[in-house]
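The form predicted alone is given below as one chain in structure tokens.
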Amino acid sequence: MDYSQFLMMPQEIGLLTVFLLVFLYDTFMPERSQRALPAFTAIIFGLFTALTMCPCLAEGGQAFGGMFEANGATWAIKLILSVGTFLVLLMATKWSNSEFISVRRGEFYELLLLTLFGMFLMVSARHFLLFVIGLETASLPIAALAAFEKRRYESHEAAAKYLFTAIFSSAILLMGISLVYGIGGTLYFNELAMAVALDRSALLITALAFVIAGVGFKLSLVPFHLWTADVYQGAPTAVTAYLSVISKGAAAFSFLIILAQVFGAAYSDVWQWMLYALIILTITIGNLFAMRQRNLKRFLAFSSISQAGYIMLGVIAGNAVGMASLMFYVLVYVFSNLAAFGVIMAVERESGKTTIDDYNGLFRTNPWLAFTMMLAMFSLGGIPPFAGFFSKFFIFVGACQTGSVAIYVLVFIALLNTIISLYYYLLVVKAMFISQDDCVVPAFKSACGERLAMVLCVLGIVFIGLASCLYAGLNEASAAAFPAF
């Protein structure tokens, strides 16, 4: 075996180093030194996180017999997947060094870093195989994770239904892609596709809708998207800020690369109309549900089901420019819902409240958290001049590329509901500066790592959509990468 194969995988290598580095930390020393364990994690992951920032891990390459794939575009997903992670780990600083955690603290975040190193191999996968092993290495631990609080009836409820949930979605892609092997009698990418381009079949019909199905269920796509929001209100309020995102977008990104790379001939035949039909229904039964939810962290599942919907407008795109719009929009939506999850920890950790009435009259006692949440909020229903405004209007562009009469027509139901949305959205700033209640949260001072990664998520809402040169270096990324998609 080559060895110098594993230079294609410095993230995934950085990766591993801060889990070792982690795993000896929690292992070995004392424990009058473990409450600093969670900085320590954060420092170390920071500095990963910066490191892969260099352009000159952008160029990549092939590894393991073309299994494995790294490019700029691959490299700015893991990137992205590792800044929200950040701002993750930044924020269960003081949870995770409370009473009833500490004594499991470790196993948190060595958990979390595993399920991030198995989307990472998600990413970069060119063989079924590969992806298979890290989409199961990325999702059974958020099994363990959302049972972490395991005093509390609902982790384990929670817990429960996401592990069912995983096998069952998993079966139906095993599925998927044991009939793609018997059409292609392979599972490399490339070589599928070339199978592919020549077969209609009822077969490849039958396959594509179990693979489509399967990572459906990943990302929360109607009519998979069941188990969404008692997930989300179960987990502890850390890992159901993971999962809205990273989760979220790994799925996504890995999704782009399969339909672009394998099905890419054939889906628009087969299967384009009622990936269409997914979409609107994803955007507008999560619109709706959200209306109706009082619980902040069931409100943002249904907001979370919605933003699926928009995040895969970019992937039917199935271009350079859909691939660049993803990317963003991926990246704005990390600011945007961990700055609202921060709020919601906070809160949750000092007073227990976690409803849109408990937040009546917040700004009289905790103005900084409802102006961060006000933020967010904006950013999620697009309102401009705020970066949630430029994601959906670059998807919106990315998907118009296509020229289609459908896409316009999909396009413009989107837009419908982001108005929609706009309202619910809005129902948390009323809450929080027009409402007035006499049992509001009383003033306190979060965590140091809240604040901190508060205050980048509030920096990222403002600025990234102003920066016009991020989108242009992902675009060129994009576009660079996308003929090996």
Second form
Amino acid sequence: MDYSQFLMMPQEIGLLTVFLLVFLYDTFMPERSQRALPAFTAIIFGLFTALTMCPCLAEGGQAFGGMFEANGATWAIKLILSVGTFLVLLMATKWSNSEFISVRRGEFYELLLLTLFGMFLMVSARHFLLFVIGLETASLPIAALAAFEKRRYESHEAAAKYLFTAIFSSAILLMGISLVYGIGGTLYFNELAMAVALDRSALLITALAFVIAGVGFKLSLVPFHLWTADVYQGAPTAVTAYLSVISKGAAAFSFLIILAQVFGAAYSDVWQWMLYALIILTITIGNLFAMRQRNLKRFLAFSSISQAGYIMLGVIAGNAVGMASLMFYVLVYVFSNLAAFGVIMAVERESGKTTIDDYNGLFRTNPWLAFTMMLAMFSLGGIPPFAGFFSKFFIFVGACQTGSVAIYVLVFIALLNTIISLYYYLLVVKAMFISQDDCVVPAFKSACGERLAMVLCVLGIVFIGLASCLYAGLNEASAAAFPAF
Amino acid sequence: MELNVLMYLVPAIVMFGCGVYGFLTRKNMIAIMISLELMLNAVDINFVVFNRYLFPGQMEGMMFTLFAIAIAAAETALALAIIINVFRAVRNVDISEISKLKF
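Just the form predicted alone so far, so send over the form predicted together with its partner chain.
Next comes the full complex, and the chain you just saw is listed first.
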């Protein structure tokens, strides 16, 4: 065996090194230095992220007989996921040192890093076996993380609901893969593409539906979204933040690769229509349900369902521009959503309050938190100077590039939904700035990790949209990676 | 009588359907776990049969089955741990007991 092929996976190896260092620290360091574990993890993970930013890693290549592929696009999406995880690690510092969590604090970081490793595999997989292993590595530890706050009943309920839906959806996905195998006789993406392009069987369309349903559960597309709100509300907020951005981004990217590469051109009319219906349902129902939520975590759950619909617009485009705009959307979404979750986490830790009404008058007591939340809501809603506007713009452009009338109609529906979504995002802003309340959340100083993370998020929201070189770079990377499909 | 592919595939699909039905109707979490196992094992049968009958020259389906069994075992272990946790919290494994988070 040629061991030099491990050099094709520098990001995975770096992440495993971080994981091992955290594990060794957790196991062997004396009790008194354990409190520094969160800071230690954040620092070495930050170092790892900074090191992998080196563009020399973007070249990549194939490993393990073509099962694993690294290229500019996978490098970029892994980097985006790492940045998001770094922000979550910073935010979780204070929470993981709190009274009931600190006993198991090491496990939290180890499981979190392992799920990220699974997502890296999933993104780079060019064989269904590696994809499934990555997917399971990414989704199973999250169930354990959701059950982390043992003293809160909701945490158990969230974990049970998440785990059962996760297993159910992977069973459905595996069924789809087994049918694909029955037709193609191979599990390599590129060989399958050649095998399925020859004949057009009803069995393959069934298999396609199974695969879309299986991944749809992971991405919480309507009608596979029913677990989302409960899990988001019940899980610890740090885990919710991680679940809502990082795992969604990884799943969306690998979904695009599977659809474009395996089912590719031969079946594009079939899966595009399936996605078409899913996108309209996802955006609209996510929006309509978000309006009636009072709990902020549930509210962000439905908002993330609707955002998943927008991300799918990049998938339905099925071209290099769609891929670039999908990555850009995920990047912006990481910063905006994590800013919102940072505020929620700080307020929840300080006062235990999570409903929108509790945020009434927050501006007067905690102006900076209210300001961060306002920017996050503006960016999620897509108000022009902020990054969210540009990400929506690019994703619409990517979808329109396909040039079909049906897609134009789809983009129009998505645009109308953006207006609806502005209503409920601004409800939160209104609560913070205009509404009065007698029992306002008292003024407090947020922990330094949270503050750093929120400052980074705000910088991201303000500047990413203006830094056009970022989008140009993503565009270049995916244009180079796309012909390989 | 010669056994052909369908004689394996039809039971596998029926097993999968039973699993889905059980998952949607059962109230006991252990029973739900059993239904999920049925679904996962139906997939394994599918892989092995396709490999054995349609593509006998290679081992890809068999290998996939081995990994799928390992993954299913990990899922079951985790699920049982979470069920025990829930049992400690509410003294019951009935899913109608864990429905506090709602719209």
